[in-house]
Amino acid sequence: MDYLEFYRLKEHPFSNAVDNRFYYNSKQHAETLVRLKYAVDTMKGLAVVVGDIGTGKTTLARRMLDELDEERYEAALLVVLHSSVTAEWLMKKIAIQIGVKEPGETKVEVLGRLYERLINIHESGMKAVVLIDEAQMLRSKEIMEEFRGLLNMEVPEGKLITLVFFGLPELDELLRLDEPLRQRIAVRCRLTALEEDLTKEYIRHRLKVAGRDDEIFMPDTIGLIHRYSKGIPRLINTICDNALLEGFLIKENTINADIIESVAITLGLKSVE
């Protein structure tokens, strides 16, 4: 037996790992989809996501990535592992994202192939949408001028290709690298921590997907959780998933504040008095 069978659950409800299934969505969260999908519907060309470490700027981005209908967006969701992602490689990857079959080997041929084909989509009654994730990893004024080259591509509608970025915080300033991009920014949000109220019905959202109605977290738990947690998502499923665990080893029914301490204690998360 495992913590699944012993809670009565399905699946393992508090996974970090990115699943469309469990996605939460708060105010904060359903307001930026509307604010994104806005931008990319008129054509503005350049829409910004920030958030610290963990808030869901990765969920968010691959739940609009679901949301957006193939039949009218031609959309790529691009995540930056590295910063040595170079102009001429990420220009390459977005033009092969998007369709461009035969990208070239030059600036000139990728540029080139790439405007045809953001012409061609145009002409199709479909918008381009390339949102990149991590991009506060692009830490070169080069790339910064490429994407100002891309939004330099428009119709008399507006911008042939919409670019939403996703990033902590420093990106804002990574934009400053180039001024002009940064003034582009047509449509910026930033996702914050969830309040206490809100970590409840995270946790309840989350048990709830993974087959659990009934509570499992007693109420004088969550203070500790959303403070444990900084009502941060990440740290929120980190800390029930060990709780849970912790639980299932002592075999107690529900997570009490015990339990809460003692999982803090080992995360790091609480200092030892």
The other form holds:
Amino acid sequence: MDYLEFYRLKEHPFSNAVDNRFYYNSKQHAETLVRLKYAVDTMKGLAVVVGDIGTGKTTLARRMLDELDEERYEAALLVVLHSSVTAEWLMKKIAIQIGVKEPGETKVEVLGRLYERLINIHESGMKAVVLIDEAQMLRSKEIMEEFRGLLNMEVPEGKLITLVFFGLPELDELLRLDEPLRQRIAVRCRLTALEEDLTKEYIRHRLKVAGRDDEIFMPDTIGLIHRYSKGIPRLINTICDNALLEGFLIKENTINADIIESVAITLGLKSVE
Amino acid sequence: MDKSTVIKTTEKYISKGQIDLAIAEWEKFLSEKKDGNVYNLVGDLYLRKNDRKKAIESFKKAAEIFKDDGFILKAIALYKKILNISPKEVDVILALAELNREKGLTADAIENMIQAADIYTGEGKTEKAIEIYQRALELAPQRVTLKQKIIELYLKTGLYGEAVKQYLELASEYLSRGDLEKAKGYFLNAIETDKQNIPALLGLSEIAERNNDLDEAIVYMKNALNIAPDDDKVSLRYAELLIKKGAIDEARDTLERMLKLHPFNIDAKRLLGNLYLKEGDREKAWEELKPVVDDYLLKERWTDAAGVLEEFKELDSPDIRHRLARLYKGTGEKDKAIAILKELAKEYEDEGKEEEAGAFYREIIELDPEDQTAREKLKEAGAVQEVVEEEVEVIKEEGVEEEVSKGVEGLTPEEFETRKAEAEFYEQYGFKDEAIKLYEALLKFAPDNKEIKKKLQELRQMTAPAKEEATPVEEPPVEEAPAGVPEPEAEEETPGVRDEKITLTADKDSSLRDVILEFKKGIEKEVDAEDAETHYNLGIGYKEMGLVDEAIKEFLLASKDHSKTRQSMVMIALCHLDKGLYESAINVLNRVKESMSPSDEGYLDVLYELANAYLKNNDHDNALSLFKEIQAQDAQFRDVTKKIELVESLISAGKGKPRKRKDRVSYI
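Right, and the form predicted in complex with its partner chain of this protein, after the form predicted on its own?
Next comes the full complex, this chain leading.
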């Protein structure tokens, strides 16, 4: 028997892998999504979402991608893994992701075909959107200039492509290095940590999706979880996941404060006196 | 103990959940033979028991063994595994830093060191933290945040001299970047720590001057002078400021005092000489400026030398005229030089100073070996010029002439047409800003080109409403470059100055040139072969440890080396499979397959992995087709026959349909 069986859960409720089924539509996430979609639908060009580690940027990006249905949007999500991405490579990637079959080799070819594709998308009544997660890793003035170039492609109704950057707060500093690009930001949102009451809702939501309607976590644990996680969803997941494992190992049917304290110490979130 | 027997025994224990017994068995094995892989296994078993402490101990032992045996990348992967469990293991972080440094992964090594030092700081182990920060600083001397951390620690531990040194370095760095605010901040920090710090006072003075606050600048220098009255740099700077302010008498006194202590200071002489000139005392001015002119001539600063000599031409003394001759010699005006030298030689001859006259005639011969007058005079005096020396002088002169004519030409007609075509391309596709940039650059080379002028005008009109957004060139290079452009008619006689202008021109146009070069080359940076091998092997190590994201990063780096691209892409696809990203894996493997031909080595391996990916994605038709293709080429290839049976049974059982939805997520 493992802890899923023990707690009568269908699946792991607190995995940190992005899974849209577990998406918790908090007020700030909901508002952010609305604003981003507004930016996309009105072809504003550039939107930026910043937030500290674990506040749900990637989740939001995935959610947004899901909500951009393929009938109306030619959308793509690029996740930046490494800061050594070059401007040329990035442009090619964007071109491929929005449907350019043969982007070409030279910059002239790539940009030309990208432009043609964007015009096609526009003429077919769709909108082109590129979401870029971990955008703060694109630390290159050259890349910023390329984005600026992309945002120069426009029609009377607006920009031919909307870029949405998701990144850590240092993304703001990066954008400050390219003032013309920064001025093009039409929508800017900031994700913050969850308050305690939202932390409770968040945990309850995830447990519900995983198949458990009633409480596993005792009321006095919520405050502790919120304290040690500082309201950051990723840390909430980590604490709760470990707490369930610990609870299972000591055969506790509900998670109490002692378990949370112990987990916090193990995870280095609380120093041992 | 036989390892395979131990493996079988422990597997049995593990399947029954008897982890302790499995561990005990392995530890018996390890008591006889130290094996890195086994320690790693034991670590994993301890993890399953949630005994992190013992797991980490075991992983550390594994890492040590791998390191000693030369499997550095495996050791790195293991250290990373430990840190995933327990991020604050300082000894592990430092060990990782060392290995990363050895492998040339400097950026990673620096991050590790900073991490370790931060932990020591948090624990109050200041000395250790300083030591680590210093090591990191050796690898990354320009990191501001690092310097700030180390400064804090220096101050805490009373190493004020070191702290001041760092403040000054930071201040200089910001000063050179033009960030006066920040530079001033750091200079002030230095002063707060060391009230008598001369470099800081000099820096603050410079900043005050740049901010047009001469009085403040002077106050700083006065303070500095009080501290170090014999410092020539301070005195000079003070004098310069006084001159700027118009406090001539005080400036003069300062310079005269300084020259008593430092009689050969050319800058001081120049300033004082100019002061005397302003006051109309040419004799005194010449005394001071003579060595300055010599210095200019030595450094081939012809314009500067000419500027000074011009002031004294009325004096008409031999030493002035001789220097003028040297100037003409340097600028290639042989005839003028010879004319003066002949005058001088004659004057000295008339005064009966044969030796001095002879020296002038020798100089004439150097300039013009065929000069009959000089040759005869020297023959009379019994001196003969060597042909070889003459040739050397001529060659040297020609070199100067070449240098003088360097860098005057603009674009070739072909380059011009190429750039014009690119500008037209940009214009056509709506990239107005880029088109304007290119046309502006072309106009500089061909200011009378009507076609380009017209295009620029039209484009500017089109972009006029959004002018505040479209800022063509706001980067520092434009701000640094003077408004002037290297006009061909502004010929420089001073190679040094010309070179400066040439440099400035290159900076201004570099962004444009880069665009053009990129059109022609347009391929991302190469990773050299050794690095690629390292990254590839590191990726394998990470993948083996289950650190898939790290593995992908390393394979991406390795893929930039063309010899490793294909292998790296296949590994990335396998990593995607590990993460359950089947469609991504399929995309990548298809691209690799398309880049190969059936006769290429490794083609069947790629087909096999692709077929497996389709299988995992429940696309049985494609999977079967590929397995059959493999079988047709090599029926004994791996377990292809079994795979075909499996897929056929799945198809007949009607399991699974390929996901239709397009994969819109991409990792870069």
